[in-house]
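Let's start with one chain on its own, the form predicted alone, as structure tokens.
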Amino acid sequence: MKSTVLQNCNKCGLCLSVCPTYKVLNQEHASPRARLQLINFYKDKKVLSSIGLKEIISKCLMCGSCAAICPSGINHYSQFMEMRTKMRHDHGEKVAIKSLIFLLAKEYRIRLAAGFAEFSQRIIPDNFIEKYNLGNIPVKKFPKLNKKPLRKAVPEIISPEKSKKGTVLYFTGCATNYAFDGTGFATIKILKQMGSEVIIPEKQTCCGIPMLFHGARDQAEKNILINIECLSQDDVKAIIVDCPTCGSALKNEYPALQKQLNLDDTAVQKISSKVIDIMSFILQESDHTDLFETSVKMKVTYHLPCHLKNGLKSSYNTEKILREHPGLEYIQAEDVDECCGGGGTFFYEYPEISKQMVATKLKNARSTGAEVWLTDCPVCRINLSGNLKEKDNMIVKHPVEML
């Protein structure tokens, strides 16, 4: 169990050693222990809330690796999302991030949103928007929105190819059912393959992951009772997740909101006891020789998603699983492991970090010669593709849609 107690912070300096920021910009405003520090001597009124104060715990990736590496066990997570809550209702939010949180707070908001921008998308000519970026991301590779969302292109309940062999929920995310149908449809068809009856809840919705990071935890807390709801689902053997900050979502930090935001124990326990990312459970549930398929032979590199490595605690499971298949040469890439500066929206708020970040990844990536550049985050996905020049001939996909 982590603690929430900031005393317990030793200053030892581990967390500056694996903070993505701090690398870049080497301030020691910057690492995660002057962040506690901070919040600290907010606690005890010896700093006073204020626009600088907030723009330090904001710029900061939440991508969990100085809690992974904290020897006195802090859940930084939580105090930084709690101090984000204070800073937020002090100082307000910028207008983009309040118009995203408006939207994710409420279903049919996203899908009239990504409706209306797939319509956008088909209609408004490429030379109009070629001047426009998100950040460091040019608008046009953004990617195409899906002509209909995921979750009404398949049936709710989906059955397996051959003899069942069990029940798995599926919660796709918003990124999978508006903008990366080919992850979904890849997902769904190895789960089939592999014997399973795959349930995807229709009542689904944003996991609430981009609200809490941004201190918007009362807008967050109708969809976490409506996931809760529609998850809680018995016989059933695993929840399965494309995107592991989704699944991060689901196992961690429902769980540690349990008591602020009074949730059913019971439920959330059990919940976070079966998520699941889709390439563990494919290494765990089946012989995974037997989905590939060989009639291709593809260079490949491989960019580990920080909430995969600390969230949901599998760090080497694509990895193996890319190794051992016969039609992909797996080339590592140097930094497989750090941070991309994607961070939700990191690369949207703090262009010249994430810049500096992905500048590097794209290097390494380059390096090894690789046609496809895998990851499991739709946002590193989104991140590392918007950043690719026209001449680096490499595309990123999901790695479930090379099997």
Second form
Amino acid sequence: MKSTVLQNCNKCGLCLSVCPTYKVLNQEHASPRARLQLINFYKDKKVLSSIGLKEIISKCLMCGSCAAICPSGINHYSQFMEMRTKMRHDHGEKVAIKSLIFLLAKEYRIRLAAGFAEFSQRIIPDNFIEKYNLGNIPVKKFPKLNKKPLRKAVPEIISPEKSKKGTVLYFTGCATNYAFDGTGFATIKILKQMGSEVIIPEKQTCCGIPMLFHGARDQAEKNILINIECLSQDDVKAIIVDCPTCGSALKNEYPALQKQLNLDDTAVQKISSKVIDIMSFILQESDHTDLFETSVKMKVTYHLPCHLKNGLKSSYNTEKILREHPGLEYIQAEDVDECCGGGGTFFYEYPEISKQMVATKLKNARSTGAEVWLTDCPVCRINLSGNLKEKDNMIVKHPVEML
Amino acid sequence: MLDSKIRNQLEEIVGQERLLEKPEELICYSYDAYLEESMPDLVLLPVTCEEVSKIMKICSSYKIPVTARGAGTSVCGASIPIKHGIVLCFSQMNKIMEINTKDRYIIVQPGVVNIDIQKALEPFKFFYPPDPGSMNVATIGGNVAQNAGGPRCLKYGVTADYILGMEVVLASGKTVRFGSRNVKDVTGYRLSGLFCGSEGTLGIVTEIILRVVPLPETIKTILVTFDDLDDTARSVSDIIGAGILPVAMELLDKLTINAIEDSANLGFPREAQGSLLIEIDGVKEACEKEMQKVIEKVKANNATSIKEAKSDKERDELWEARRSAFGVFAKLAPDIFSEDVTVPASKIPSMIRKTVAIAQKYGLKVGILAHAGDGNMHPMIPADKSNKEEWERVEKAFDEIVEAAVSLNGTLSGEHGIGLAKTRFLPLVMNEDSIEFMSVIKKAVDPDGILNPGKFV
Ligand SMILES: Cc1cc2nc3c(=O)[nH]c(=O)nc-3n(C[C@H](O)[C@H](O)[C@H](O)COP(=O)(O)OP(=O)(O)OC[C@H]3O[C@@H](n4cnc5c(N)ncnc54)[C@H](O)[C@@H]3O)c2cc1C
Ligand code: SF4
Ligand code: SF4
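Switch from the form predicted alone to the form predicted together with its partner chain and print that structure.
Below, the chain from earlier opens the complete complex, with every other chain and molecule after it.
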């Protein structure tokens, strides 16, 4: 997203047409244009801070679709984020979200919360389970924590399988590190096959997006500084992410925060230019078809995460690979690029709205008859799989696990 | 502020969920795509005609101003509640009631978005021709109230040409229906023409019967470029003058093309002073013949290149570029101002010359964009509203552009409407008696002046 501070919102309303909350609620006060106008009114002191104002600002998936379509090039993201910080300051945060931020800000706390001895538990703290029922998703459907965090299970430096074709850094993200190690193992395996030396910087930590989305900029800042430090390595050709949200953080949000947080500009720009999602990286390497293990034909469908589309601007790469793969029969769902309603923590903050979004996704995915539903984003994955029924006989995976 | 007794009566009609009264909610209904804003006292989101009728009964007995709102994309401030009171927002009254392509009509509630009508008709290979640039957002109620047009209205006509019937709640709360499911219908006054384009000042539209038409067999699209803007404009008047009827004929000048190329590299010729995007549709043979005639005309006017879209994809790209024009222009400065004056096709070359001269006189940049086939000009001026001195120049330039159009037998607005933006110009095109006649109608239908007060009548 370009940071065109200069432009004013001309209130054309075009962003309404792509906003998932507007599409479900059909209310101006659930639209990107309204959020921007309220931010302006608030800045001009024409409306006071209130719980109601906070509610309108937060009832947003931070999906970035509004910014992607805006003819004036407004950077909704940074405006929303700043406003969220103010609203959090004025009105605090729900206990549940506070504890999530607390956990993610210092990753070892996740391990503490889960208990040292028995690591294979659910990631959600108890007070979540009782109080919120986690939106529409039965708690038993949440992913279990990995037996061991991925980064503890593999060495920091991994050699390529054949002759070395360069070094890449792998930013694993919290979800892969703690809950979806299958994605991590598959990513590492492919990178090795491609001849990459893989470095998984040990010090890396949560990208900071969950804190930023909830206006906890101070907590995010510490994480950002750590990540910049350990990702600033020369001689690496790419920084691989498997999670599009982490990817957009490194690619867009760190540069957007550069001035405010006084970050090292060169380092931030360098990282930003090297970030790429694993599927696009595979596609970029010309001989990627060697990587496909042909086996039994399997019917798959796909959900395009908003942050892959709007953040990393990589809307077609995953689908391209799925189509090329001889072992997969790819059937596109009608609404492949519609938001699933997961949106970070949106799905349990606004379950009623989220439910309507995911219902259409489920209907269209079912009608493809696929056995596996692929999606690159861990939150989408939790949301989609959590809403599928037993009888659907469909599992949700990261596309890299299917190669 | 509204008396709490009245508020409670209104709440009984729509329920708590669809009544908005907190300041942070009211703000969201205080603006549209025009420059001004004004706070309503209350916002209601009705979903049935009965609700609207009950609301209007209460409002008329207490003489409370009522401003209807669709998606709030009016660029003339038509949906801004300038006299406060109640905003009736129709975004949730959005059901398609009946699709009947055998009899070629569709019945919709006012909150249905234009694009959703198109999507609903597509499986039947039908479409609804009026295609305003805002069609992905704007509601049909707003389209009707503004008599919206778009590129393909050159051949197919505007919203008013597609209204077969309507259900309207009057200021008194009484519900009237007129028209029918028939294309031919001379039963009584053709009242759709009265309400269509009335900008919500005469009644609240609660249901519309629209005429729909089959999708054409073939569509051909070309992009033509010229070294001279005058040649470009003259091609347009020549094509129209020769009795050819393209679906659309969009004119873009050099500045506009370059702004598009800067943002999306589509290979548009940057050197060309003027470009025309021309589309023809119909039966294959006829289409080819007409296109041949078009090509003759542009060649006679020194066209430098003619590129035909080879596939649907290429065609979409050309249109995508055209649609992006407003947006890419908006990026040139903090604010953008766009005009909507319209002149007879033969006057297009002089209108363009005058526009360019006016902008030069005031030291402003101007991009010329036009639904040229029907003379509907959209000159765009990028500027900074917070720069007072520049803003004054912009205002003066627009005044002169309007005067220039009028001097060429043109009119104030082709499709964007009068609203708050152009009331002061009305005397330029209407004499006193004509303006008074509109007030007579207004008084007869809305004696207390509660419907969208403060606008052009
Ligand atoms: C980017 C952009 C491009 C545009 N392109 C075009 C174009 O190509 N052609 C064109 O004609 N216009 C265009 N417009 C202008 C605008 O989109 C149209 O006027 C549109 O018809 C407004 O629809 P809306 O639903 O947003 O109505 P609103 O803006 O909400 O309301 C417009 C008027 O309709 C009245 N109204 C709304 N609903 C009802 C109802 N149910 N009963 C009675 N009155 C009602 C309102 O009171 C108001 O006076 C454009 C606007 C933008 C921002
Ligand atoms: S699309 Fe951009 S300019 Fe238009 S209303 Fe939305 S934010 Fe404003
Ligand atoms: S980020 Fe997504 S949900 Fe939020 S306002 Fe923009 S489009 Fe709507």
